[in-house]
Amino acid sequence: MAETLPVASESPAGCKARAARNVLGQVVLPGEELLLPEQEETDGVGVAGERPLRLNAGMRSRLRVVCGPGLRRCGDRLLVTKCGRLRHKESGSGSSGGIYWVDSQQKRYVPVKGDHVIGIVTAKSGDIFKVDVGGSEPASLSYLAFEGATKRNRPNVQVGDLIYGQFVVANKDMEPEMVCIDSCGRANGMGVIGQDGLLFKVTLGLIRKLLAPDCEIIQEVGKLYPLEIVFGMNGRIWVKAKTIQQTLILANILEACEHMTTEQRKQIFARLAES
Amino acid sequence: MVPPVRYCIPGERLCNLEEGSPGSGTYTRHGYIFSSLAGCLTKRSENGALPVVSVMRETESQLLPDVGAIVTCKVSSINSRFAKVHILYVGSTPLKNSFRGTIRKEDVRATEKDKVEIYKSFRPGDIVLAKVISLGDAQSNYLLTTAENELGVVVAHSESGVQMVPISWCEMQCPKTHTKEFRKVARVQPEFLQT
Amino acid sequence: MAAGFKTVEPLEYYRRFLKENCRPDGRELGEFRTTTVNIGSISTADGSALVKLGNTTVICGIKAEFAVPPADAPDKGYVVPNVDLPPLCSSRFRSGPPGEEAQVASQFIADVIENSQIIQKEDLCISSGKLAWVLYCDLICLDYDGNILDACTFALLAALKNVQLPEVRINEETALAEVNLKKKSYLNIRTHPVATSFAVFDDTLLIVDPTGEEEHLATGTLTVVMNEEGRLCCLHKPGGSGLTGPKLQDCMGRAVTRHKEVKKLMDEVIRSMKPK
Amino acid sequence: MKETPLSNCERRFLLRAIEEKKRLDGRQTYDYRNIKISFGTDYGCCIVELGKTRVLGQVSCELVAPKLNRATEGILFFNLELSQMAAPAFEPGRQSDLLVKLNRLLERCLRNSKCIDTESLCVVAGEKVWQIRVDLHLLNHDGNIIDAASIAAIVALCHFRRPDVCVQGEEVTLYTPEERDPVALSIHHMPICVSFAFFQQGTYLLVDPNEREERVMDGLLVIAMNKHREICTIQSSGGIMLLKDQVLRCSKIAGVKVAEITELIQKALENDQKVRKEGGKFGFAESIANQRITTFKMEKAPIDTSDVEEKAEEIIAEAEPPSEVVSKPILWTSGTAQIGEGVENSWGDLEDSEKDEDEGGSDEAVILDNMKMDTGAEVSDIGSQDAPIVLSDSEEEEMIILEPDKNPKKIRTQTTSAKQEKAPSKKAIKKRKKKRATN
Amino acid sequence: MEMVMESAKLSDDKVCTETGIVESSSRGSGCSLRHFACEQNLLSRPDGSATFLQGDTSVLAGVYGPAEVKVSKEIFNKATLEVILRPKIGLPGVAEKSRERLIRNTCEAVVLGALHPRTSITVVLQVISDAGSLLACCLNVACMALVDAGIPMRALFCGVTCALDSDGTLVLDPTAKQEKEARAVLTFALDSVDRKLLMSTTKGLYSDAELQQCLAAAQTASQHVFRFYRESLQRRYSKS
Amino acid sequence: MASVSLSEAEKVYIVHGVQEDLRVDGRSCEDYRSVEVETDVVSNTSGSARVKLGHTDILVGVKAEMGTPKLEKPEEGYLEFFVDCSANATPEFEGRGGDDLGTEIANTLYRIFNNRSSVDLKSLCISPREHCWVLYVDVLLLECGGNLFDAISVTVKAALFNTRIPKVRVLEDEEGAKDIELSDDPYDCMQLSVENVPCIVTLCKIGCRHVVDATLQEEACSLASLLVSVTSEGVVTCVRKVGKGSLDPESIFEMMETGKRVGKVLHASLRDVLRKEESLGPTRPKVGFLG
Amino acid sequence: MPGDHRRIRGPEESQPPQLYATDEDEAPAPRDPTRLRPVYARAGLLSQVKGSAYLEAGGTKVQCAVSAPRQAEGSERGIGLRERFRRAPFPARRRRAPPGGGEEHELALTLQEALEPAVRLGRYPRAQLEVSALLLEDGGSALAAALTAAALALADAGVAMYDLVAGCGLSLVPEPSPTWLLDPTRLEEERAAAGLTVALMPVLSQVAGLLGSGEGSQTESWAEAVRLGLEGCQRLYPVLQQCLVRAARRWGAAPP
């Protein structure tokens, strides 16, 4: 009664893989499989046939293509693991390849090495701070990871303070570790965030949108009032304008951007500009 | 052919102290040696000295990790300061329910302790040979060390899930992807893992 | 030392055996462990049975008591099954109220009773709306080595077969029950549901009657409960790796044979109980 | 799971905003957030949304025996649940202080205010009364749980219909909705909680605080009131001192709010009534806002299942039929049998332990016999318990079967043969016992 | 102060939904799914949330994760998945527990927990109203909520309930009334990649042929459900 | 159990002392510490007492409530014991710390009262299988200074002695419906006979001798002790070995004898004290924190 | 009742039919007060625990198990030996709804206090040995049987001990002629005026446990009971010995 058949071979429905290139910018769902450019010629879209050069092809693609969030390599294809729009960025040289990722609107943050985030100090223990970054476990931040900090003069950080920092260690096996200095020991913008101003949360999708180069939302917001603003990849935004009122308005606009089409947004800004 | 084995049970009086010296699995009381286990009696005497009387159980008699014991454990979680492990074996006897242990950063290596980085020494899932240095107090777990050449990682899997082969005292390599990963590698690569 | 390998790499260890179409305990993939049943083990219970599947041991004791029938069904009695996994059956379990596993098992047994109609609740009614029997079926696992669902189902069936209820009359004037403990009669067991459990290995390989370890390593399990006409009264697949129609069909084929085996065993035992 | 901590700057900002009479969501000091009431298809079921705070209410009933001291009154039971869905910090099945506090407040607001006519819930005095159970589930926690809960509770109670009953002597008959229209509860008035959050030792106050505001408030004053401006319960927590006129001012505000909310509730109820009467669509499906891009609907979808039969037949045809070979059971003693040879199994064979019980039986006989002569001999009898040991030695070999180096086949045959010659003897013993039992 | 009140819209077609009489006649072969509706991301606190309606059956789900995990429940190489099922009336009992287990194991089959070791993924399900095929609805809402929370999955899954009435005719997505009258009720969970059976639980007696038929029917039905998933998700991302 | 940790030296000192029949606080092996008994200390109870035995301080309140007799004993009332190990007795009782000890003590109390002679349960019955008095005995540990069991049993006895149960009349109307009438005169009430209520004497094995009424320090030196409940006639109703040590048979027999001897004396003195307390009546000066 | 929603519920209340039985069961037959019922003991039956023992004395059936030492939780105070005693719902004539509450707690404590003297706890620092006894059928002297079984289980688990522990139950036949009966049956226990359970460490001849109560009687009578009990325990010893040796043989403690 017990026969050994690998799953894949007895899955007719599963193989309707589309070419990654053709679905760029479209909504993809978990479970979909995407073909990488170099497989397209070897086997036409959809047919999962025998390919002598597969491993070789696999090797090549492995060298070129990087799987961003929401994608995983399965065999020589990409498996979609999150729902959202498929994005692609050319790697400096290679024509195809580069980085593929899924742009989803999730709220929960998972630390990624190099990300800049806003954290809340929850505890001091020994020579480290515990910082809540909205991930599954608090990040650790060393007393010495501040500009000009030494064993003698420790930075003045209280529990409850906001920290703008960067992850130096972030992988699934380790407790994340952040610092407030860059490679050459400079703060450049990182460190404790001012005592007033307002902190609020938006989806990670929106943050990515806002941090995208030449994002017009930012420009428009900038036109409204003079302001200080900090974006954390973990979906936290800290904003401060001259008055409470202005700060509130800014915060509400940015939150609203979540579900506004460009036109709607334009109108709002227009209205505010008048008032 | 061996003489018929004598089985004895806890509390059984074996002999008085003149006839033998108490070995494992026994205790003495009022000048007599009593058995404290259910097992079979063995007398062994080196060069005419008093025979050592002890009671043996073939099945695992050792129940607990003890200070100085070599234990086999599995890394459960790590952070920059220490690695948490589950102790699976004491010596060669498996534990029915695993005990938790901790390998602190400073106990990973014998030399250059300050240069040690935990995540360059262990990863969750690794199988590690270690030695018990203390039972820890009420709160903390067993404290373990790998600061010996013979101690450290004996089995580790690469990202692609393949068992890696050690290539130096601090590196292992995945035979499939040929990627190298850092580990605190134990010198003896125990054969038992290739059954 | 293979033992070492076994605990360090249990899955690999198993795969090596399964490649050879056999298992570490020497069974074939489709082979059950020795099944032993002993009926009437507990004299203080109104009905009892002890079932062993290899190491797995389940004892079922049934106690019958009086109660007022449920308001919504005045001519029905109660059957109250509960599975208990005490710490002594495996160090996995802690003492205290039933854990998830025990609750799931209890619910499964309750479903089997309900679906298979093994006894009609109407048979338990003594006087409509006034008095009915409650059958407390307590299943206690003494040794947990996998596949308790099969063991429990069998133990329950065997114990029910063994139940003898005393004669009850309702005294007219006092309207109280009068029990004659001397005169007892067997329950009317309508069908014989038999459970057959499978474990799925690496999403593909089906093995029957998994041990505790096998269950632990398996990527999914499946339990089929069938009655003598080959009708199913339960297809219980709690998640795990996916199966296709044909695979299911295989399982049912095995279940049919298993039912024959068990039925035969039951009849044998029952016959042996009859005073000669 | 832990709550995300509140940062110092948030706290400071909130307080400063409040001083400037500003609120994060742009409300004025005395503004409530939007209230949305939607009903389920079954009676007594509603969802109340207070801004982002959501509460699900469901009323149910059953016939029970009344309380001894209240023979002619129905029973009201309230239960608010804070499920983890509403906020990560809520642990399932834990009676937190907050939960206890809220439930007490609800009971004071709705039971002690006698807003439900419990006398009318009596069916047979001292025997059968209706127990009305109000289950409230917090679905999303964005502050001011109690107001939302109290609204949900009273709305659900108003919306609820209980099956009609009639009593003839002893007989109590329940009618299904098809037989007789279910009856509504008789409700005297509608108490509603209004919460006031106080800041800076009571210098500033806000109506309907949201979750962030609650986190920075010093104290809370809850006033339960009906539209006749009767206060049903009032509770101040957080240990702030309030001046008399502060409380009076709050009660005035509460009066206004309650009036507004009551009106809203009645509108909602009437509306639902209307739709039901006109046989239109109702229930939550209708209350989902279609314009939102996060929502999507699909009408009834026909599905072609014409081919399932042949599919099924195919599969069954392909599967190989169940094997006919069935292993033969081996009977050990009456009441004990097994299938399959004794593979590894540390419980020894049951038949062995069974047999020992029988030995026990036979021993009993022995003891009884020589008990007559003298009891001293008995010790040896107990000793003679190792009779079974001798017998069960056969089963030692079975342990050895596991050893791969040995040849299992051979030994098995040995053991089984051993068993076979054992079995009958045991039967004999059993018979003897039976006789003893019978006479 | 402003108050919004959502009035239930009237609609032309007069199918009275709570008494399934009209249905059962309208679907003689019984082979249709009731109208579906789904709203995502409707709760502010959880990381992901969804509500799912099949006819008048509706369930609400909230998902947290990957979040912190209790040390006692920590698993070193994968996420700890928890499912909490909350009945509408009274406290959860044994029945809920065993359903929680069914749903949890189904989710585990598709969630890529290995990507987030030593974290917890919690799915809280709240029954809003039960008008038949409840378990199926629970499965569907759980899946949508997981997607909304952005939990990595190797496939989607859906639940389909089939009922066999006394004369053996097959009814898909039955109402409470149909379930009550049915001789057997089978509920399956199927995955989106190769339509395999992930979970099954059944009531009543039925033959193996009937089982295979129900399974086949469920597989056909699942395609509609998955299309529904896709369309609602496409709509959701239409503005980003 | 509340306990102190002692150094070896301390232990040796105590043990040797006991050998010489000379205890740290100057008592001999069979002496009790001074006992302060005070009854009627809690107003809203049917009876209450507070006992100070050295540092051990126990408060017991008895509440008589009407209930239905147990199925198996339709003509009897019954007692319910609840022991509260309040955290201010010792920090170890924080949270659920004291629960185990609490149940242990309660169980022991059930044991010593689980016989016909101790209390006349029949007298607590109002109308068979319908109504009876239930005596809820609440024990509150205020401070643990060793020898809890003895102290508690004494307090319970005192509280029961102090208990007043209102008289009730069962009126039966024509169609046989029973109706119970509580007499409204607060002084018209019945009193339990505590003549046969036993007291516990705990004998603590220290070295090869045993002492009564051990202090915490002494308890720390002893591995095992024997708990004997004795009535005023010196009849033993309950024996129990306590502690993780073992005892040799002979010493057990000795201990029982001692227990009996000491118990009789204890009862005698307690009786006098209670009589005195009562004779003073309400006039007596109330001492104690609840006075 | 706590944990009730974790069990499948029955009716609110139910009574055993015995209450309505028309005929009362007969009084226990007079017998030699020193007779012990035949005992069947077997160690090492269970596969999933460190050590186990099944003991059967007359109608009484007990299963005991010892789990491998657990790491004692920092907070947990029960370092050392931890006893659990459970009676299955069906051993007595009246089904008792779990959890057993007070009684089980007391018996567990007695077991624990009676076994602690025999176990060399010093050998198990910061660990917890869990012994659980399950009473399958109560044919009288259940506690005693549990005691003996637990001791066997400990020995079978390879726990270092000073000595075994054997338990014996006794009950006092009420007036007119009060006599102590050794190893009473359930019927005898139900009619007894007083009951007593003694536990003995046979080799060291030390009393490990003692628990008795009932209608008051003179110390002499109790003393006599204890003596009788201890003698009973001594007579049990050979059975235990045999049982353990057998177990030892079974797992084949071959000479090294």
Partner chain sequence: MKETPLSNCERRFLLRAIEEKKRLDGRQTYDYRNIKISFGTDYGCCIVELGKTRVLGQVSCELVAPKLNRATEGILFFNLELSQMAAPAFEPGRQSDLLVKLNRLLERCLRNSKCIDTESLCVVAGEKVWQIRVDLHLLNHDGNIIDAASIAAIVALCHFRRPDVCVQGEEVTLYTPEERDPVALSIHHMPICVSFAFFQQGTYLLVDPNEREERVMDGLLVIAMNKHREICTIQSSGGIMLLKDQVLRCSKIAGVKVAEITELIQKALENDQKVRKEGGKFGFAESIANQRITTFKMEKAPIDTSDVEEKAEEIIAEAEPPSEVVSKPILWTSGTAQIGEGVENSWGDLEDSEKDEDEGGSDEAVILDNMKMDTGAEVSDIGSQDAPIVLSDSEEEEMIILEPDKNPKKIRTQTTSAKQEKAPSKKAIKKRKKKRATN
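Positions refer to the first chain, counted from 1. Note that the structure is predicted; figures quoted are calculated from it, not measured. Compared with the form predicted alone:
Annotation: rigid-body hinge motion between these two forms, rotation of the minor part against the major part equal to 19 degrees.
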Second form
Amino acid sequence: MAETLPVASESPAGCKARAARNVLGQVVLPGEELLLPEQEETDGVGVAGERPLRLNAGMRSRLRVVCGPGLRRCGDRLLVTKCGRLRHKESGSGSSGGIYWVDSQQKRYVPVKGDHVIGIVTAKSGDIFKVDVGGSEPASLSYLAFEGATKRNRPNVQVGDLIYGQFVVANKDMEPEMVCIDSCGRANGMGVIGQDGLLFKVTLGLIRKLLAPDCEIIQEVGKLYPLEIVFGMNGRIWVKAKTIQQTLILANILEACEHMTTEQRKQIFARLAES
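Now show me the form predicted alone; what you just gave was the form predicted in complex with its partner chain.
All you get below is the one chain by itself.
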């Protein structure tokens, strides 16, 4: 006869679930299950005052949690899918919960809904453009996904053009889909990037660092030369300055900033400012 074995509060990785507040900034491993502090009542497995994060608890819980990259919803649980440091950001309303994500140094970009990326048009199939975004498969881009585009007024997009757009569909079971308009139908800076300039690739961690609101690197770079620059969350940067020499200098600086200390970076910018 089959025996009924007791089930412990363990994650698929074989270790007990850990409280998210105790591991913020620490390394988490794929398969771990996260626990959040109990807000209203203790009704689940875990240590006293904590329960597994239940995303579909209904009216019983007032906890609003947004799952970011590296976390996956599995029923009423929240599982870690990447190895990295657990991060948390409080919600704007001030309620407990907020946004949780895993900060990891992965090499291949995984499309995320809402991310702004730089892609390369690789093929044109009927009314759909195939765009290489650096992921496991190309993204699709409709010719109607441009500002002012109609069936008669089609955008001038050729194979090899650079496209700056955002994802509206990014699912592991579906082909990613891009658009070059916002929710109001405006381009808002998206579309075909100019022919001049230089496109190069950096790590995903450096992109997140450069796009941080308090990043000093971009402010210092902007003081050197007049420039145009586009950042893609997929690790691609497009930059254009007045001359080719200035463009190459800016590209080399941005690539090297990831491995520089603050003092080293200030010395480099001081030398360039003098010259």
